[in-house]
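Only one chain is shown below, in structure tokens, and it's the form predicted on its own.
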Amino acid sequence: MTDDVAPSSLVQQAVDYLIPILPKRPTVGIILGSGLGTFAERPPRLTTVSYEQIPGFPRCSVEGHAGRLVLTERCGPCTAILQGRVHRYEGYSLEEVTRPVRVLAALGVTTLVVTCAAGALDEMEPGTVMLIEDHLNLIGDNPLIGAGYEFTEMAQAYDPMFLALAERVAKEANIPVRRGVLAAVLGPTYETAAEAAMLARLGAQAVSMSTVPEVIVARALGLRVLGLAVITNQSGARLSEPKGHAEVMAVAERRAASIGVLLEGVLPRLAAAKGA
């Protein structure tokens, strides 16, 4: 971001680019994490816009983010996919990482789905859904520090009826879920055992290097949020030999059809939900 741009007029410079191109103004808007992309990739898609042509947008560079924006009508809301996010340990602040969510809510959303990848600090195995119902904001930094700083309310910060609904849906659709705490940290480096042990101490369980600055800016804004995490390892695990991103990714692409079928058969819901 350069110095002497307002991050306001960043944020408009991206609506004003994204307005005439695209044919309908989104309600929902979902932001897929690392290795859930594909769920962006299945027709019909509306529109389909790279990060990089979207004015003040911050470029992907983390492996299983692709970068693009899918405006779909599949699931019966009209839904702006974030097909990959940026983090704050590739450089960006977190003013950088959450303004395409202030983008989406200028675009006309009211209701925001969030993904992510997390490491398990109990006793889930890779590749449990776990239902997002409060978080620990352990970054170290806050998105809405600054000029024009918003107090926000964080309580009930994940809508207690979209938790219910998407329990729901996991039922009906046979897809084992869970409700969990996500602990939130800086990164780039993977949690040590002792690291693990003091985020489960403080009542999490899971951990991830994404999201919560996400959910904060979007709470600020008004949204109503459902948040689901994909477990793709045990945090602080002593492994014979390191896996790392790689193994990340690959739990969470061979759980990205679970997480497909839940949003299909969440988001029509949603969209009939008080404010969604």
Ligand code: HPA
Contents of the next structure:
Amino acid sequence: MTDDVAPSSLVQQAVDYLIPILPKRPTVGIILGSGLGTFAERPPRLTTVSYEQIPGFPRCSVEGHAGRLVLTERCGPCTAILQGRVHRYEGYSLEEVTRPVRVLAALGVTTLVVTCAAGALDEMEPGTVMLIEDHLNLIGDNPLIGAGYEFTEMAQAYDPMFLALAERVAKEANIPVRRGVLAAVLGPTYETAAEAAMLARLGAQAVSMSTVPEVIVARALGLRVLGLAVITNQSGARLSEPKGHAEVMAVAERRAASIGVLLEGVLPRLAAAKGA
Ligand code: HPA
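Would you generate the structure of this protein in the form predicted in complex with the named molecule, following the form predicted on its own above?
Every component of the complex follows; first up is the chain already shown.
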């Protein structure tokens, strides 16, 4: 799925398409992962655009990813919600996977909230919300290769002020959260027990097949990042019957309400969470 056209021109095509149809420029972007899309569905919405209409945008093929951009001011700042993402395991390059982040940045987004479903590598119960504190990029690829800004600082990629803010909001709303390190793997296979044990030894508490490439690009573009992972299953656990993506989706959908409450509490206060 490589494009003959230069990636930067595809970003520009998407931006040129979106600017005339968006009544306002977003300053905050949110990417909603597997089963977490309901936050985008609540009114009022300023604009809804299917990814298929946006030139240069990848098409979502995985269940649980609606594939549309929703613009809203429901929580204060003008926010572009990406309801669904694409993954490297679908056959997309990491340039394609992260292109929507480049588009958001070009539209004026300075803060990115990423969400995903993830498998637990420790005793975290399904349904737990993990605030991503750091990551291990184990995809074996990097979206910045050939992109012109290879040497990007990744220490404190997840904004410490945002982490503290999310913890405050979670406490006020009585939503149990904990911090942890997210490992990103290529997929689409789930981990063997040995792989899960390895990831835990490497220092990760959760594992996902997404999110980290988007964060790498966001940081390269200077965006501030908040990451929320919903634990949907135990990584590497032998299930009595194979449930796979259906199980991940069912747990994420049940937890989508908590993610919504967290986002509603955090978004109005993001701009004030300065410092670090
Ligand atoms: N492994 C990798 N990615 C995932 C998992 C998992 O167990 N659950 C949800 N996304």
